[in-house]
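Here's a solo chain for you in structure tokens, the form predicted on its own.
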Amino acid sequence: MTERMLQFVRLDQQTPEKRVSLERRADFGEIYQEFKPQAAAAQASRCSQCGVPFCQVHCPLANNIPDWLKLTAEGRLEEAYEVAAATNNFPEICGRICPQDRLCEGNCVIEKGFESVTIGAVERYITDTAFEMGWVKPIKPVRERAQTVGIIGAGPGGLAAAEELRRRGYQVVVYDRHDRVGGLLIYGIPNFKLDKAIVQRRHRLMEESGIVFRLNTEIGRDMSFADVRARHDAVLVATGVYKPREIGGPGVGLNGIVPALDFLTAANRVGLGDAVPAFESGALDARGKHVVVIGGGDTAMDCVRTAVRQGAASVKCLYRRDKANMPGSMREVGNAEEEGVEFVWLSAPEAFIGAAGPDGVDRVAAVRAVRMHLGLPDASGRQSVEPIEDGHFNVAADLVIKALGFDPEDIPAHFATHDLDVSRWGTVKIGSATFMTSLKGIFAAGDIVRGASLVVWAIRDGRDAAQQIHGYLQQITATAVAAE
């Protein structure tokens, strides 16, 4: 007989077994073991089935979390997957990389003494089981439509929109400048958080659904934006944001100071079996080096944990605020600490000190930093940071990785479309409800609109944009019929 819910009063919170830090430091495998069926059902049964599920309220996709937890507790996994997939195109990905401690789990109504339901681990278990059992099928539209939609960008936002539009029967073509589908999912997020086979499996499924991918095709270089517009009845711009934010100070141009995405992309390409000259030369390889990562977000955590696995001599993370004000996931910070990363809190870089290498070229040898203290809240509500007088110190560094966030490229210039309106931050402007840009029939979604954000928000935006594109194309069809 199925146990009733509300088992949090007698069952403790439990995640799938985590590999010990010494073991996981040695490879790029995912750090969590598979959830055992009995354990997953038990954890799902801890859900209180509350009247106002704040987990769902604080999920960008408004996932029906209590419903699929109850179905999992009852052993009805195929139904649980159907409920999860109804609101989320990629639950197998979100279950792995979403910062649940800041979203659904962080807002669980179960009191802190009992700890929240392990929502992310159960979501991963449901979808992994669904793939293993063959429950996940290619999309088969009820009817095919002649209208086509071009999507620029094969990241999570573009892929979510592609699935939703294909489900409605549209002919969908996705363009991407990279040689693989996934965007940051494939080249930005390390394997220990998201195994690349998971992304590639979804790519194959989308191709089997009839979605066409044009890879190694950069719009504005290999193909003009005007050509894309001419080929399709509607276009979605979902390019994401990749331009690294820079840091100032003397010595910033020294060799050995690299952007985070360059470092992560090289590591992921090596893991995928690609030849990466910058890695082979040592420029983007942390092995044997004293590594300093500057930043406090999830990208910084990806960098420090990648450097550990590459065999760095030491790994330090400099962040200008304290641990409580870290913008990244506390779960990721904890994992990094377990793996040997040293956090230097309340520290900001001011300059970079160079020294001549064996080849006579000046390379970074240390980061000159200053101690900070937290002051009064600023206009955003966050405490301001101010330098401490005479608080300077040096941190030895052979490799400095800048993980300060990302900004959009100049899309109008890159696309040679200067009538495409952008904000003062360079993001593409859209109608708040329509997702349409200043150009008729051209829509935009994801980070290129909202700025660098979470994968789950990109999926949400892609789904919403697809709905608006569908409405726009339906209106065109209705107008054409009425004119006949």
Second form
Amino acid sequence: MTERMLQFVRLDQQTPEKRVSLERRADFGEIYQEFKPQAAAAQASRCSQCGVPFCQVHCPLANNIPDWLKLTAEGRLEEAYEVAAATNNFPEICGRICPQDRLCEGNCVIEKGFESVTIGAVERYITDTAFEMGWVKPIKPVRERAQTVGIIGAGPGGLAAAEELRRRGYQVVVYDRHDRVGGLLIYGIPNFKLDKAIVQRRHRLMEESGIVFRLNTEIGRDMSFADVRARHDAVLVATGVYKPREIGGPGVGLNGIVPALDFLTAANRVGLGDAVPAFESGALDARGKHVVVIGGGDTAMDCVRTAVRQGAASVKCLYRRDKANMPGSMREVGNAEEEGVEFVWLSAPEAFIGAAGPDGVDRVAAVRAVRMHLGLPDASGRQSVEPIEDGHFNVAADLVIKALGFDPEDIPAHFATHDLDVSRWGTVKIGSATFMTSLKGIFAAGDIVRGASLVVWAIRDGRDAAQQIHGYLQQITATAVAAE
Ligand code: FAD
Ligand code: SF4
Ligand code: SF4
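The structure above corresponds to the form predicted on its own; please give the structure of the form predicted together with ligand FAD next.
Next comes the full complex, this chain leading.
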């Protein structure tokens, strides 16, 4: 083993080639190229096969990273794929969009002075190769079961659970209010991070596995929650979080101030070939505009980079803390900087100034902001922020995008199930080991339980919830048999 692995002493870290910023600003294509086979094997061989692999400890799926790196280094890619797929339903997606700098790669302890193994890029390479070679097959359960499970939400949490339940032979129906499968993978995250064809490829495979999708079906509007409950032996709620956090201040209701997800969904739909009237009218199109995005997370980074690609005249990101305290992935901040986004650190909006547009309608013309400084750390260890007296300034803007995060919608009211317990933040409460809500046979997973989080955590929750649903349904079967 040692002669093939431990190559970090000889080989430098190499990430897959990144398209130059001038080129990638002009389209919505993914920015990283695929590894060439030799590069993937060589990079995988840099792993030192740690006895206690911290990369694995810090991967929410506890992926068996050292094993699939070793298999890749040895050219045994089909086996590498099997190991990668054993713990992760969508390795090619995580390989592309996990914030690896905070998870597996950020905890790679290769040795001081050497850069981490490029785990995410190898994971993506293994799975993309597996698809190309036809190794990824629809699920064929060993035995079919009559019991059915209804899943509300076709995001990564719901989809991971659907696959795991189908694998065990259950009849699975996934309901989603959207016309496409994927949740935020399809309508939130932009194409330059995750090509939509990757998500659609998974959708097709899941249909071929016998999972039934009922799209354009909003539970609580097109179909009642009680009806879903009545049709299935168990139900999983995986509806994500979508209520945008609001900004206050005078002028906040002006035309030209839009929520981040409206902007991103429109851009994604246009990319998928849909007609989007709000884009065509210019309301959600950044072309030729001075764009100001407010926020510092992944959503804000996706907005600034989408605006650049739409041909904005300028793109600024206003964030009230500094770069070191940004919640978004540093890799994405770096990509945004390369693409020409200007970050206005330590600044917060106070008011929005309007002016009459050519049509006589008042629109936003500038953001009134105030400079902030970082104070003492609060109970969570995070430094507080305070406005600087007389630190006011204006930033010209004719499109302002609000990207301050998301909270859950009022699920008990929307589902007309007031006995569904939620936390004071509105997230659905579950038993930590059972994933069951306060309602018997109703489970929940993903962002609707955690609050806005990550794709990899939604997959993990979906898998764990599926395991618990299986246990619950087996128990019901056993009780029924005993009663006969
Ligand atoms: P979602 O993906 O939100 O899916 C929920 C689904 O439920 C949706 O399809 C919705 O239409 C459906 N639904 C909701 N209510 C109903 C109803 N009543 N009836 C029927 N269907 C319903 N994470 C990363 O790891 N990396 C990233 O780079 C990243 N970038 C992001 C960028 C943006 C712009 C955003 C907003 C999030 C990003 N995230 C990222 C976070 C990640 O997308 C989420 O954590 C993840 O998608 C949560 O999965 P989920 O299955 O819980 O919910
Ligand atoms: Fe790293 Fe995410 Fe893959 Fe885990 S799933 S190994 S955290 S890229
Ligand atoms: Fe390999 Fe780094 Fe994981 Fe160690 S921490 S097993 S060197 S990838």
